[in-house]
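The form predicted alone is given below as one chain in structure tokens.
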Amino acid sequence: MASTRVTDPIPQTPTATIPNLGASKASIQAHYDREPRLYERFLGASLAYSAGIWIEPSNRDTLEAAQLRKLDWHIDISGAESAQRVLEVGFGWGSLIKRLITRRPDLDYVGLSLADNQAEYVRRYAPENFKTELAAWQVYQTNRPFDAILSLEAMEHFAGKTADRNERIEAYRLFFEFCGRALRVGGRASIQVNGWANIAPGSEARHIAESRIDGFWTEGNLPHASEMLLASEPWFNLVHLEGKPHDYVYTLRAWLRNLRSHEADLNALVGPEMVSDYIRNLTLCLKAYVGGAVTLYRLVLERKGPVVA
């Protein structure tokens, strides 16, 4: 009989050299360390800066119903209702954190950024064992593992503008190798992330320019769902993988609603061409998920045991 071989999936490389095969902190500074109130007139109360879940027909629903509905969606189904530790990689203007602070106040919570706006915003208002660091997940590192890990619409900025396939995978497949260091065995994380729909491999960048939907993702780019569960692969088993457009169609709608009436509001607070950018920005997003271009991904998975080969 054959002798059975158990081995770890993961690959003991030291976190901090991986490489950023995105986008630099300089251009996610330059799109997010802007005028708080800006964002706080168009996302609204919770001051989510991605698609909310929405019940159809969506006018019967609000963008805070959907948002509160999405951000509840991910911590039950990554466990973090019942963990101890819990990670955020990208934790935006803090909706996530807000939500948190009322279902586990008790939390031993690490959220990532690098926004300095952002992070002087949340720690404002977040509790002493909720922390938020200035640090790439590129080089951060811990001594604990996390029982579950979210990001919710960071992983645009993971692989680079003109990254092709291949180029792209290995970009996630970092970030999931990373995701396998930080959590325990059975340990979730769950993703949510703007991806490619009816685009074929290779054609990504002509699209990109042709459609002018690089205003929030300069530097970055998008998956294919092929692509995460590629990278994914040698260190998690697959939970959930869902594609839900229509989300992120009523999401943005319901932005753009907020910053039309807003708008001379906004105009006198940041001027007229950053809000008409954010206006355009949004509408060409629009049109693209409309198109079937783009479609918004959720994507679940569980840190794998010991492998037995």
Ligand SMILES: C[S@@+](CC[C@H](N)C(=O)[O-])C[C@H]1O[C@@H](n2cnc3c(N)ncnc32)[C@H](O)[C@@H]1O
Contents of the next structure:
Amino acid sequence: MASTRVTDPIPQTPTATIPNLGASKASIQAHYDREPRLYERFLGASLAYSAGIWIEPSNRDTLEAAQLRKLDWHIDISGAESAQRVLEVGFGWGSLIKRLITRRPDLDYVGLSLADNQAEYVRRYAPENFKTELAAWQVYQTNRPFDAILSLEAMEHFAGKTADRNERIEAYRLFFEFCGRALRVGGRASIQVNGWANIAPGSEARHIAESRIDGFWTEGNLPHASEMLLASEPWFNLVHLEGKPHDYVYTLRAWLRNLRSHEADLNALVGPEMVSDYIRNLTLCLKAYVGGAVTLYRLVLERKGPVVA
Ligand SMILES: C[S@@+](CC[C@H](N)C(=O)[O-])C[C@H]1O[C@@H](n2cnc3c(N)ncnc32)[C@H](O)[C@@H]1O
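Okay, that is the form predicted alone; can I get the form predicted in complex with the named molecule now?
Full assembly next; the chain just shown is listed first.
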């Protein structure tokens, strides 16, 4: 993407620390700070803890190919390929970092995460220009704008589990305001997030999804598409929005296959309780997807401002 510098019409006041309306650091660490070899076995070589982009029929595709396609999709549409400076919110086990090291080894990259194990794991292989910070976006500050922001399946943690629609919109507004301040005019944010599909409350699939959010991703919540659009409007124009539940159905099936085929090995590594907990929870997530309660959003936004071609 051409990096056109224009005057920013939105005042850039220094960002004070933003209140955390979502998951606590303790609950994030309880979920993610586990034995990396558990994740290596079930997520596969990409170590992406988010849905891939699958071609159909899915039995002609593989988890690895789907994950690579997903990473390249976000890199391409966000403009990260031609960017000087990129921010990732929630770098997980570093799947995007690995891909960017291959595609843009010279990139000025900053990644944020709250999980110590993940940061330690990624720092073992990431070069110096790929900086990983153990910091929430709510406290991260920079005085140099980014050209692109990517955030794959971290937004599920940004609103509290009891938040109603208005409270979710407020939590997401704080996030998009952060992105708006961190991005140059014309810069893009590419976001992937599990969200509510348009299904009547009270259905079995919805109930399963709610119980998983409560019991598995302790302090999480999910957005409706309309909430993300309302929350991002003051700072962004919409470039792309899609709902792709099948991408998660195929990804969950592949993760479950991996867990089952490594079950004996994983039982010895992390204990049968944790392995069966993952199998049970991912099976329920799959049911929530197949039942139509949840969907997978990909949302691409462009920072508002005059654009000079
Ligand atoms: C499901 S993982 C996704 C990881 C990665 N994007 C991927 O696709 O594999 C969610 C990530 O979001 C991070 N996270 C959650 N809340 C955060 C916050 N407030 N600030 C920064 N990172 C956060 C977690 O530490 C974790 O790395």
